[in-house]
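Quick heads-up: it's one chain on its own, the form predicted on its own, in structure tokens.
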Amino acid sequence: MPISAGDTAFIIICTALVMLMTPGVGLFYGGMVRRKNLISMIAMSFVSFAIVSIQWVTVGYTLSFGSDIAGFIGGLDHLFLNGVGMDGDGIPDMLFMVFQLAFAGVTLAILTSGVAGRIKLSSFMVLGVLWTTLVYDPLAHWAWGGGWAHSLGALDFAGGTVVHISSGFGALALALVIGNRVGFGKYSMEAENVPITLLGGAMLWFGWFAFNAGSALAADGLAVNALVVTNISAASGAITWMLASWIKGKPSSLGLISGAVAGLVAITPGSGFVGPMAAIFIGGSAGLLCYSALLFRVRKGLDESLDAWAVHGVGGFWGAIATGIFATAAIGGVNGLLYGNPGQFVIQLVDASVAAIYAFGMTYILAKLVDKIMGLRVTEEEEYVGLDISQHGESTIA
């Protein structure tokens, strides 16, 4: 197919707009830690895109999109962008190479959840380099570039096992090696700047239609039902993540905005292969499930801080098998269970099972290697004074 200019200036856009989720997982974290970790949180979602942006270009893209090698990871044959040009099938493959890179660091951004106000900024750079390596690369080859997961048949379509699972279930494991905040459970480490989050939480579901949409990889009729259930999905979260936490006490506009993100990160692996009336269901149902799942969270004394694992893990495991349900030929070619394919299920369920226990394992064991030869806790006494003094010699607080 030859380049279409079309579809090319509309990839470009979405490129664009995808990048803008990485600063706004800065700010939708950032307004949930104490004042003092402001500054940090928001830096390491900046840190993670220049790490992954450098990351990819020399080795990512080719680990994910290179060719197979039985079926775990992609070969050598695009090191440092070789062969990848502005020829291509209706976009550049140059296009397509960077539309996948802000995929990427957004997704390391998010990973940041599991040790906020708490993690030596040194030590993420290096852990961030090894996750993008060895858990978020073969992940995306899996699932995108002709891996075992593609040959299967499983269905992701923007990135729920690579992107959600991947980062939620790796955040639970860093949580549990780098271990809970002082003083938690023992003191209050409520959202200390609510308005932020609300900000971030708005860029986010902005830059998600150019997130789902823009998979499409073209500007098309299955773009625009991507877009269309993205946003219902959302909605829905949003309504039934509020109305679980009125039942408890007040309609807070944290629980809004954490159940809209809660209905995309759902919507997401289905968005290219699911209808309107189905996204009101996964949404909702991504809702109750990720706010339950950040109760049990709480109840076992775990400090996942800013609960990627409830809202990314849980949400994305739910979306994956939830493709796998509401599926239609009718709209990306392929049956779920509604539609007398049973055997797309247990698909989803394979390879959503799968790639948890994979980005928990390995991230569990990297997080062990880097602890081990260099540390990943700051001090007590830096975290005392705070990550954006002690990291970064700035401050919010006058």
The other form holds:
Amino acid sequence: MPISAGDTAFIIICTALVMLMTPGVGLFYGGMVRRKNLISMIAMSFVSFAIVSIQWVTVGYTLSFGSDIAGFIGGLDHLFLNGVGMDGDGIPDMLFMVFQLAFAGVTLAILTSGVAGRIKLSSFMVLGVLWTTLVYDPLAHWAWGGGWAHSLGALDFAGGTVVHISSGFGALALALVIGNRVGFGKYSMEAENVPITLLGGAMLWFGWFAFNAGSALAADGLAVNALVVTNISAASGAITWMLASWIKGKPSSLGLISGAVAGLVAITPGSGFVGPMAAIFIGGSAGLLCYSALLFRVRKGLDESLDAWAVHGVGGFWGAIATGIFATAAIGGVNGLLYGNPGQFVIQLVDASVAAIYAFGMTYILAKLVDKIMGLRVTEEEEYVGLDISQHGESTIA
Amino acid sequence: MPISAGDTAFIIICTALVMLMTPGVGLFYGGMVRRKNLISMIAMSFVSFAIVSIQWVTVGYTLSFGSDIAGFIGGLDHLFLNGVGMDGDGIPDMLFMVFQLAFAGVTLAILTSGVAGRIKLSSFMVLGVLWTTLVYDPLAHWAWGGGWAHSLGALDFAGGTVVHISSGFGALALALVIGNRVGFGKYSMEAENVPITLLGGAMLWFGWFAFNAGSALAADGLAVNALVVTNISAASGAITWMLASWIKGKPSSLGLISGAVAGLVAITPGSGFVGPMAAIFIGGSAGLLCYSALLFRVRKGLDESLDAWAVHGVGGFWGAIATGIFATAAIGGVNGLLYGNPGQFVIQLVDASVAAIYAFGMTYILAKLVDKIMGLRVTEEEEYVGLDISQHGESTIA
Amino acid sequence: MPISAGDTAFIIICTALVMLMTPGVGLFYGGMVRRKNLISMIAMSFVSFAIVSIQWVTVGYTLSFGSDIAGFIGGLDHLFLNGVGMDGDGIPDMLFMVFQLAFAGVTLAILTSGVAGRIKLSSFMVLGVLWTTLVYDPLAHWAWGGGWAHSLGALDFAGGTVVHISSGFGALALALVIGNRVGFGKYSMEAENVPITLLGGAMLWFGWFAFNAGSALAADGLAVNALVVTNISAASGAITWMLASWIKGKPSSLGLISGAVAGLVAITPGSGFVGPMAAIFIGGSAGLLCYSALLFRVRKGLDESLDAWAVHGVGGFWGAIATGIFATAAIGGVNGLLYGNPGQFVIQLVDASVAAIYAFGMTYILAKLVDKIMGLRVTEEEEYVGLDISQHGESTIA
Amino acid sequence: MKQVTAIIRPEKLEEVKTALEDRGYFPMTISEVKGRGAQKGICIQYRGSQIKVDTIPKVEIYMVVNDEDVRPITDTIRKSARTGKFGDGKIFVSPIEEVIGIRTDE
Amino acid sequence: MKQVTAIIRPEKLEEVKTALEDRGYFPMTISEVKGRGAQKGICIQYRGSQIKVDTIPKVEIYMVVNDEDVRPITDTIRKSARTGKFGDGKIFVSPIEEVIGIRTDE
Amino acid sequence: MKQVTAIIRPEKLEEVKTALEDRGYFPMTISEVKGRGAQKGICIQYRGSQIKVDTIPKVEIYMVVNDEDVRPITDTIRKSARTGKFGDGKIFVSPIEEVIGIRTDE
Ligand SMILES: Nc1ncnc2c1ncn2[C@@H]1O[C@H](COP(=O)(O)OP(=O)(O)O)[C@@H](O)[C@H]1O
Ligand SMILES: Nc1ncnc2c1ncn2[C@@H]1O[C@H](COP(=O)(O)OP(=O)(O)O)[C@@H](O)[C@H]1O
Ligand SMILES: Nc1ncnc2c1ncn2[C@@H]1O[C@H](COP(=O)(O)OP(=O)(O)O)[C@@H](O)[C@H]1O
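Previous: the form predicted on its own; requested now: the form predicted together with a further copy of the same chain:
First the chain shown before, then all remaining chains and molecules of the complex.
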């Protein structure tokens, strides 16, 4: 198949939109922390994107998409983009590479939320390289690069497992290793800049269209299906989370946008496999489920600070399972439980569980390692003054 | 005609860009209200998008684009997206559906401006569903779904009537029903966050390219014409409004961006029918006209708070008429007054007038109804503390 | 070649993305000035875009792309877009026109940084029209419209010379004519809103994908190469600048984002000619080089306020030369020094030097002229209260 | 000398400034604050039972003035800042022992 | 009357407000400030040698109260704002000569 | 004890802080304010006739200090904050009756 201008146009632009999600994550989280850590949260998203950009074009891409080694990792045939050219199948190989780069970048940015307001920038940079190489790259290989999950027939259209379970459970491990923020639970650490969070959320919703639809790798009906179900699920999640929080008090705009993100996460793996009406249900239940996970996390006194676990981890897990339930061959060629194929449901469960365990375990080990070698956490004084000043020498006015 | 990858790529991305206009509207208006209502304005744009997303895929689309009933409304053949598939004519039917969804979402968001700082969130949600169903959907059907305006030959390329006249005159009715803000006219209610408004304005200008160009539903010369005249009209409106306000005082950046929006609104219906030089005139006069409408509104002591009527209502009306004047067959196949076809001018006038009257009247009735049943307006105390706290339990720092 | 839907879709969307860079520039710079000039910086970006939009469709396009006159300027054959139609070669001529418009707009916006916080709005508007007409348009003609640089074989894929050298050296001249801000060097004028700068930076990085990839004017392998090297260079520049500033103190997020912009600037001319591994080097050295230029500028006590010269001027110059070094025929059909074609290196050096000298000299003359006729600079009192109040009658809260 | 500090509604700031100007009182320092008054701020009845008490945005103005100017200034502020509704604000008068100009030598 | 001004950690604001409420002290004015204390603010050891001293965000609360309320209020604030760590803040008491309501006539 | 309150140009903050530091005066509280001075703030000639008077951003610093430190502090501030241009600011000295540390018991 020669290069198609339409498909190439589509994926180039999708790459740009997905890239925008990374600062989107930074703003989304930045508004949720105390003002003294606002710059730090945004900066970490840029740092994530910058280091992953270099990691990916040197070793990351080949570890993910190089020729399969034992179902676990890609070989080094594409080291330094060797053999990744301007031609390809429908779209240039190089384009597939950079589209995938944007995914790897945003995933690391999501991970930063678990250590908000207390991680050393230098340690984060080291950890970030290790994490992308040893957690993200294998997971990407498993699902999309010809690894075991792929062979098993696990479905992950746009990264529910690769992006969200990995970062969500990774953030959980990270939060456990680094420990709670000083004063957590004792005094309020409420979101201090809701409008910035809403802006970041808007950038995420926007970019997610490209994230999911672009994963069709062609501008076709499948991409359109992904686009449609993505929006429906986001809307549905926004509404249910908002209503659930309304029952407990006021319908905060943070609840609304968190619900939207929960819906976006949950539809990600199934966006090329499920239909619009299923999406209403998948997103809606994601809103309720992730909100419950958040409340559970808070009750446990665990400072997984900005709920990457509750939203991305739990939402991603639910999405993987939901794909196994609602997938219909009419859309993506595979049926799920509801359409008489319980095997798919089991496969999804296995895939998601292994990914969650691997991401959690490996992140835990890496975090411990970095902590031992160079210390993961800033000093109490640095935490107190905030990471903006202590890590970047900058501060937000007022 | 089979699915075209180029056209499909185009409309998928356009859909994403138009979607971004909804939070863009939220930020645009959010910066114009007092800080205590900033979150509320942004949140209402997300709420609008969320509820319309669900309304549209269940009943809205079929009411607008289902088989015509008496020229007034669409039938229920596409209820729950029944029969809306992944194939279609040039682009998948499903893609046309979701592109149109984004239009419906942003329209409701514009409507919120008329009741800024005083509407109950719950009542807005009810009103929003009703309004989209009973005002937006019929108007979309009239113009694009095979309704009477369509049969009459009225031209509305991208929604001057459907989107702007409807929301502008709707906001006016809403403002009349809900009444002025406490203290309106007595003390200043100036824009408190101009940079946020400018950011929102940038998102609007950006998204509008997709709004108008995408309305060609193909990546062709017509789309390009729409893109070009859209930008010209925006620039022209920005300049004239700024200059006009310069004569009366200082050239505020709010005037600049309001003028740009006025230009964007005014070119919307004609963007597939008029040429670049006409666009300079259409946008430029929109800047002056909408600014005058704003001054008129202020003189009348009417708190149509953020001038949806002056900008979208009057601008949309002018745009409809201007299309009847400047349309040239060389571009969109139809001539206007200037090119020897006065009939088109009359048609445009009739269409715009009926739409304005219907939108105003029906909105008035719906608002009265909701007001009677559940109360449209917050209590004076809630208004005083602001909607951020009273409706969302949140606040912007400082 | 008939119109390609894929390519047309691509360039329409790229145009929108490049347009977004203009407010991006406004926010990027707005965060760097004192709060009293924040609105002014953003507003000037909109003003730039508005006036260039009109200039371009009337005279600018034809001066740049009209039939060549003596290698220096385009003829008036396309005055008022005469003969620029909806058909063309691959993409409609009109689309090429508007894509180029977005470049001209953002270039003028970059120029505003040199006079931050002290230029009269009215004088800027006059200067802006003159500058675009007499500096930008000729440079665009030289490189892309069939002018002498084009004939010479100088390579400028996406505007390293046309956009960045012109605005960077122009800003330097402008800063010299208008003089330092009152109190410059005596008291701190640090960035007061870093998050806004980071947001603006994100918009730039995002839009730059379209800026460079779109310059292929087709959705093909070349566009993809541009996309890939653009991102790599940005990431590389971000990292080196950050590390360099780390050695001298803290790794500020401003350093990070400035480095990214430096990398983006430097890859611009070569993005269709060099490969991914060269991009790591080009971006990385741009980070170091532009940072050194900034330090040099500060040591010289020169208030080229927001370092358009250091980043765009020096970065653009380095990019032009780097293209002459690293260009490889495998990508863009031309070899550079490293691939055995030293002649290209010399051509690049000549082209960049002439452009820098012309931009500097002509800007200097124009600035002097405007200064003589109507005064370039606000009064000391107006500068003291800030341009937001004195030029726009607006202010940012708190 | 005295410092007259007034906490007023943000919406009334322009009116108060103008009223003071008209009477020749220019120098002042303004800041944005949040506050709650004797009514425990504002009580929002929420879902029948819940009562939310919170602070709301106010503007604080202070002017350092000669003793004889205190009365006319407080009168002016009261007149221009009043709406008659809860939340109109308060004025405090406190002693200032010395005022030093930075530019001029005393 | 007296003005009690307390500079506290932003994180402690809710706790302090609630503690004051519980004891019946409602009226207050709050603003966001930055500050450094006697410890020269916070010293961050940077690259072995460099010592960065800077100001950090604080919240300032002030309440104008009757003389007899000063002690209970300062006690309440101290208890609710304390963490035992550096940067807990300070309370200042200063004289107020007059308090005027804007809405009511005196 | 006394409270020394200085309203200065935002641009001068770093210089003033450093100057105070150099003389051993660390504790201070800083806030962002807007103000206008005796010159009626700044008058901008606008279109010949119109005169716009407005408030402009300032920084307020206050330090609660022992009586004997007032003079050296005000001198330091005046020297470091001065540019000789309009708008350099003012310093006010007012009485403080008590200072209570929150962390320590007195
Ligand atoms: N005793 C006080 N001490 C400090 N600030 C006060 C006091 N009383 C009132 N204020 C300030 O004045 C504002 C308005 O007071 P008031 O009119 O009594 O308010 P409300 O009607 O909102 O309760 C309060 O929000 C608070 O900022
Ligand atoms: N003498 C003082 N004058 C003015 N403000 C003070 C003074 N002492 C302390 N403060 C304020 O109180 C805050 C906390 O003081 P303290 O607990 O001593 O701080 P830290 O432990 O951070 O040095 C300071 O950040 C400052 O805003
Ligand atoms: N009498 C006063 N009461 C309160 N604030 C004052 C007074 N005089 C001056 N200020 C504050 O000091 C700032 C600078 O004063 P000054 O140098 O006189 O200003 P300007 O030159 O701008 O008129 C003012 O903007 C205001 O915030």
